[in-house]
Each structure stands twice: as C-alpha cells, then as structure tokens.
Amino acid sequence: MIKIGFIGTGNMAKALIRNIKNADNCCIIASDKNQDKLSKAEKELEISTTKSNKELAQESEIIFLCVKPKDIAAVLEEIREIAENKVIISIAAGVKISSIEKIIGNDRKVVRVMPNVNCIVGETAAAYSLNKNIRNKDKEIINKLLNSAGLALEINEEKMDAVTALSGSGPAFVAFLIDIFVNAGIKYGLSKEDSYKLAVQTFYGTGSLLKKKKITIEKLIEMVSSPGGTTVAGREVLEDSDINKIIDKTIEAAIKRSKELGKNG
C-alpha cells in the first residue's frame, strides 16, 4: 500500500484525491492550515488528516504540494529534514524544479506537474517534469497516480510553459468559444437552456470521438462536409476569418505570461 500525504486541500487537492483514491491501494493524509477546509475534506473525502506538516511527511512516500506558489518555500522548510527518500509532487504553477532543489537539496527525488481543472471530473489534461533523481519504480508509480485523474504526459520541463498555455489556461480558453457558440444559438432562435446544452454536449462529444476512434481532426472535418452542404458553407466563413491568428495569439500571450510568473519559480 502506497502512503500519499498531500499539503493543502484545495479543490485541485481534493479532486486528486477522488481520483487516486478511487483508482489505486493508498492510504491518503491531508493537511492544511485552515483547519474548517480541513475537516470538511476529512469528512467529505474519508482520509485521515492532520495539522501537522511534520506529521504527514513523515507518514508518507510521496508528498503532494498542493499550496499556493508564495506558500512552497514555508513548506518546505518545514519538511525538508524529513522528506529524504520521498517523492515530492508539486503542482504550485510556475515553480520550477530547481527552485524546490535549492530548498530542500538536489539529491531529493522532486516532480512538477501541470494539471487543469478538469481533474474535477477525471478529465485532466496534465504533464508532469522529473528530476534526474526519479527512479524506474518511482517513475511507473507517478505515471499511474497522475493518469488515474484523466491524461498525464511526461514531458521536458522547458516545455512547461506551452503545457500551461494549452490545457492549463485552455478550459477558459474553450469555455470561452462554448459560450460564443451558446449565444449564437440564442441569436437564432433556441431558448438559452437548449443552446447551452447543445453547445457543451457538441465540444464534448466531439473530444471524445476524436479520442475514442483516434481519427485524425481532418478525418471528422471530412466526415461532417457534405458537399454543398451547410457544414462547408460555415467552414468557408471560419477558414476565411482571422480565428487561426487569435488562437495563436492566444496561447502565445498566455505562454509569455507563464514565462514572465517563472522568472520568480
């Protein structure tokens, strides 16, 4: 049995919790300084929880940080002495692998992930950094705790920030284009509940066929343009607007930002 201790219960924490819990032999301790988010995590979750950072760190393998990015260096201080041999997992954005290094040694086994909030519902899109300190065993065990929450890539870290960018800032990203097509539908007729749903169940089906049947996107576009059809009528408007150049800019303001909040990880 697996012994995972998380600092920090907050609906990222939480939501990792769910989903480790439900998907692998753990035993799961919580902390927090807030001691009402702490008992209602405790109560809610069914884990064993603690005030103590200490504590948890010395009953656990693999410790996550789920905290804010100012809280990581207190934290840990307060383990540091304690957590050779465990596996740290940090999920703080924007704190670098090294940064943690520099606090509690090089020679410690330290990992960084980037999840998104759709670990809420097992949808995460994440990836994760390993330093060289990570073992093969370490290793098939982070991979397997980390995909139970949806999709989890290993990836280098100097690709973190694109990472960010894309599934980390992109459920806003989506939710914003959902909302367009939400009130297009409204525009033309469909009350706001019918568009609404219409709207989410079209984007979500749509990711899951490409999933699922693992055909390429050029493959669903064909699929749906009937030849004269009102699928390529509205594809001409798209392919013809500047949507290509907005996305992009998108991702690259908020790869720049991610670069920018760094700097300081």
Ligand SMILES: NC(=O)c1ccc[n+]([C@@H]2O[C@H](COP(=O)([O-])OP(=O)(O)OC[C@H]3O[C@@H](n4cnc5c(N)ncnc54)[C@H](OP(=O)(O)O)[C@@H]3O)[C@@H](O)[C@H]2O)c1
Second form
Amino acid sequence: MIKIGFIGTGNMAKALIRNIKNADNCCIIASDKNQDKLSKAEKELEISTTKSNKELAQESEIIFLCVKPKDIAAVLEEIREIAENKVIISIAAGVKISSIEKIIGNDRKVVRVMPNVNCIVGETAAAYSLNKNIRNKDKEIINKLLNSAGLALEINEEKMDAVTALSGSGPAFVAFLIDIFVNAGIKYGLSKEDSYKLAVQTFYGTGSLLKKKKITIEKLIEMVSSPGGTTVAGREVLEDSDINKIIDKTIEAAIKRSKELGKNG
Ligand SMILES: NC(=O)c1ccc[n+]([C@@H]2O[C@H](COP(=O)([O-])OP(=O)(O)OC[C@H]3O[C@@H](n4cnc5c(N)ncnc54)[C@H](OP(=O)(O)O)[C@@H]3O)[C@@H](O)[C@H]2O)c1
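Beyond the form predicted on its own, can we have the form predicted in complex with this ligand?
Below: every chain and molecule of the assembly, starting with the one above.
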C-alpha cells in the first residue's frame, strides 16, 4: 500500500484525494495550517490528518503540494530535509521544476502538474512534467495516480504555458461559450432553465461523443450537417465570422500572461 501525503486541503487537493482514494489502494494523510479546512477534509474524506507538514512528509512516499504558488517556497523549506527519495508533486500554477529544485536540491524527485478545475468531478484535463530523477517505477505510479482524476498527459515542461491556457483556463472559456448558447436559447423562446440544461448537456455530450467513439471533429460535424439543413445554415455564419481569430487571441493572451507570471515562478 502506497503512502500519499497532501499538503494543503483546498478544493483542488480534496478533488485529487477523492479520485485517488477511489482508484487506488493507498493510505492518504493530509496537512494544512488552516485547522478549519483540515478538520473538514478529515470528516468529508475519511483520511488521517496532521497539522505538521514535517510529520506528513516523514510518513509519505509521495507528497502532493496543493498550496497556492506564493506558499510553495515556505512548504519546501519545511520539508527539504525529509524529502530525499520521496516524489514531490506540485500542482501550483506557474511554479517551475527548477524553482522547486533550487530549494530542495536538484537530486530530488520532482513532478509539476497542471490540473484543471474539472478534477472536482473526476474529469480533469491535466498535463505533467517530470524531472530527471524520476525513475521508471515512479513514472508508472505517477501516471496512474494523476489519470485517476480524469486525463493526465506527460509533456515537456516548456509546453506548460500552452497547457495552462488551453486546459487550465479552458473551463472558464468553455463556460463563457456555454453562456452565449444559453442566452441565445432564451432570446429565441426557451426558458432560462431549459436553455441552460440543453446547452450544458450539448457541450458535455459532444465532448463525450468525440472521446468515447474516437471519431474526428470533421466526422462529427459531417454527421450533423444534412445538405440544406439547419446545421449548414448555422455553420455558414460561424465559418464567415472571426470566431477562429477570437479563440486564437484568447489562448494567446492566456499564454502570454502565464509566461509573465512564470518569470517569478
Ligand atoms: N483552481 C484551479 O482551477 C487550479 C488549476 C490548476 C492548479 N491549481 C493550483 O492548485 C493549488 C491549490 O489551489 P486551491 O484553490 O485548492 O488552494 P486553496 O483552496 O487556497 O488551498 C490551499 C490550502 O493550503 C493551506 N496552506 C497555505 N500555506 C500552507 C502551509 N505553509 N502549510 C500547510 N497548508 C498551507 C491554505 O490555508 P489558508 O487558506 O489558511 O491560507 C489552504 O487551506 C494552487 O497552487 C493552484 O495554483 C488550481
């Protein structure tokens, strides 16, 4: 049974714990300087907890750092002496592997993950990068743990800004688009409730269809587009619009900001 520790028990940590606990035979312990959050996590998740990050680090083989980026350095200072041979997995947005290594040493095992908020329902789209000290045996476990919360792809760290924009911020962008659909539905006669339910289910179902049936996007568009029909009429408006440019600029702006924030990370 693998011993996994979580430092920080906010929303992201709790979501990860739920998924990992359901998927694997593991022993989970969590710590938090915030006693309220720690007690809630203990009750809700039925895990053991401690106020001490050091005690947690001592007891764990894998340590997830789930505090805000500004608190990462302090936590690393605290567990530095104990971290040898343990796998440190940081989910802090914008905090680079090299910054972590600078504090705990470049001979330690470090993983940087960029999950997204859909982790809460076990549907995250995450990417992760490993430092050179991660062994094949660690890789297998890390991949299994992270994929238990949805999808997790191993990538080169230099691509992390693109991941941050596309899938990290992505849920907000997609929610924004869903809202446009909802408002259009209301404008053309649907109740707010019905329009919301239909729009959310349409985005959810489309993603699910693409994922589960492994059909291409082009094929799906073709499946819905009867010649002379409603979809073709709507597509003509989309295809003549600036929507490609707008989405491209959205992702570009998020990447730019991620790079700016990462300069100090
Ligand atoms: N939300 C997202 O969509 C998303 C996506 C990707 C990555 N992330 C990353 O996920 C991480 C966690 O985010 P979150 O929203 O879950 O954060 P959160 O709700 O603020 O949870 C962090 C917890 O850690 C505690 N903490 C702070 N310093 C500590 C220390 N030295 N020792 C022990 N505990 C400490 C905090 O206590 P206090 O509340 O008292 O400070 C808080 O309870 C962040 O680094 C974020 O960048 C989030």
